[in-house]
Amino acid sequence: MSIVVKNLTHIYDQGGPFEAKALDGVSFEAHEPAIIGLMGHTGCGKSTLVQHLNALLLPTAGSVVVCGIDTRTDKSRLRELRHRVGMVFQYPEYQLFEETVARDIAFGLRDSGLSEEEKKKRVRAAMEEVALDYDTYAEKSPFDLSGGQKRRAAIAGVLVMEPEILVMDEPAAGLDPRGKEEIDDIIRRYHEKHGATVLIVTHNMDEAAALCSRILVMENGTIAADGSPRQVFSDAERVKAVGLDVPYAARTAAALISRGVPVRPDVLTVEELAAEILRIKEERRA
């Protein structure tokens, strides 16, 4: 598993009346399994970037090499690449169409060369990955599922391919807090079980802080920041300058510090904030 993006530029409608540069010399690499957050305001180039990772889009200039496959020069291997890089687009449940949940999830395996028995095993495993019981839901119509279940069934349709790299564009968009937590749990489990890299496009600062080990911040088609959540969010002014904000716990910690409460200035998650408040209470009792 590896992602190597070098000086990637993408221009839509190049030479035409609506020419627009979406990416401008983007470079980054990822060689070890990780959960990576991709953040930035609307129109900064996030979706354009991730669509290069399985050659849905090709570079105007520069190069994208994923799992050793150069998307511009290894044209004969692009089908292989699309099996190794799974894409979950925003609101994937809108793409459900088969008569049963199991058949919908298995759709991506139709030309895989696997036996029917192996396909069934893959479908069962994918449903387990997203916490949908096979015996309960396999023969149900996907349109009889709840909104959160539809989202998980659609994600299972990508996980059934067992991708080495999983790209998710706002995977929890529109879900309630419980639904968001379920999606985050799926991401963690898949990353840990398969040693996969997961790249998540998100606007949720709290999700990025709690889930990701690395964050890429985009601005005007470029990488404006690249580092751990603690590194990126430590520069609150820079984050706000690109139209984002710091996580809720970090904002609360800053407010407490301004009132003289000695919490750590690098708090990022609610759990860290709660631990700091308990620590301070214990110290004051002592």
Second form
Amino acid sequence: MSIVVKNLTHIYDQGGPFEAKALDGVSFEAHEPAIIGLMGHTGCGKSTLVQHLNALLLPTAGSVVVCGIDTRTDKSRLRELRHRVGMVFQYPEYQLFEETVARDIAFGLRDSGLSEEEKKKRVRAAMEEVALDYDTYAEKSPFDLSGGQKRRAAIAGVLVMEPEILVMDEPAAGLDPRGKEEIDDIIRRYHEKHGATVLIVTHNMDEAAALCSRILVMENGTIAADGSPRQVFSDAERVKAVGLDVPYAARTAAALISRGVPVRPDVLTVEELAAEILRIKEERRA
Amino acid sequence: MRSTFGQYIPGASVLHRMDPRVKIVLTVLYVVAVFLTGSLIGYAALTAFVLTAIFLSRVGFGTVMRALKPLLFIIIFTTVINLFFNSTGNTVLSWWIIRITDAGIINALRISYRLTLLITGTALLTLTTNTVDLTDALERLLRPMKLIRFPVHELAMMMTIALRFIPTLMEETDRIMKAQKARGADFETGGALKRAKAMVPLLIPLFVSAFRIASDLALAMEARCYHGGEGRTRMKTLRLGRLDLWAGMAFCVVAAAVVCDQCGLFAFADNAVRGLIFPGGAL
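Could you give the coordinates for the form predicted in complex with the partner chain, as opposed to the form predicted on its own above?
In what comes next, the whole complex appears, and the chain from above leads the way.
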């Protein structure tokens, strides 16, 4: 389970009237299971990059090798690759089509060679992972679910294949805070239980800071920063230069420091900030 | 490479800035002229006109030529039909049941060139006019039809919306297709039945999306107090400018050449040219 992207360049409509270079010499590697955040301003090439990971797009130049499969040369293994790299697109609920939730989730297992019994087990497990009760929802029409439930059912349709690498393009877009938290829980749970690498495209700095152990920042089709959230967000100027912002807690910490409250300058999450404030309060009382 | 027929290529050329109404009228007249003429001089005049227009449009010669691609089959088909199934004129070549005559060759060339002129000329209209302008102009041009209670505005609005949502639905199709492919769907291999079945996971979400988009749009239009064409003013009023005058005049010259030619005024020149190509004097 590894991702090796080397000098990846992708040009849309090459030679046509709408030629556009979306990726320009992108290189990165990921070998250990981790939750990786992919961030960047709109149009920086995030979606183009993730679509290369399961060969929905092929490189114009450079190479993408995922799980030992080179997407450009190993054509016969693309089906296998698409099962090993699960891809959840933006607004995945728009891909639902079957008559029942269970059948829709099982769509990815059609040609897997599993017995009906095993398939049912996998569907049940996938629904459990996204916190949809099997007995209540399995036989319902996916179109009768609420927005958040539809989203989770669609995610289950990808998790059911038990991919080693899970790619999610803004999985929480358009959800309320509670819905967002539920998605984050799904990601964490899946990563821990299956030892999978999860790559999430997100605009939410707070989510990235709390969830990811590594962050890739893209700008104009290139990788602008690559490191732990603490490393990446420590350079607030740089982060702002690429059209992003530091997490809310980090901004609050900076404001507190400028007013003479000696909190640690590298806090990232609300929990860390709360602990810092409590610590200072305790010190002042003493 | 994809065909460019019906596509719009943004730009600020002379052709882009012309009044879309004038462009539509000239295109229609141009099509009439292409069908009217049958002589070399007529074709030469129209070729010169279309080449000048392509040059002025700045979309590139290759881009215009790529518009021919989807219709290449029809052009070749009609050419072949005319070549083999014309029994008038002198036989040039005969073998088995095939008899190729000089009249057949001329007819085949004429038809294929006529189609080429037709497609490049009309492609130029869509290449340089965006769909909003196009339907706007159409609505204005068809306005007299209102007298016979023809719903011009509604028709134009429907066209605008339909055209506007083609790229949206294409994008949606692409997105859903990719999402299902990522779940192991296979749209490319297998027999006709298997492929038709494979379309279900694509078509159902697409229909659902189309209805969702339509109802969102209807709601947005009502929220903005849309109530049909009655008493509706426009943000952009179309005005004729100097450019349109020049274009009209240029076309008048071409049209005059074609009409004079049809009336036989240039017969001497035409005969001279034909004499050069076919010394036997077939036609």
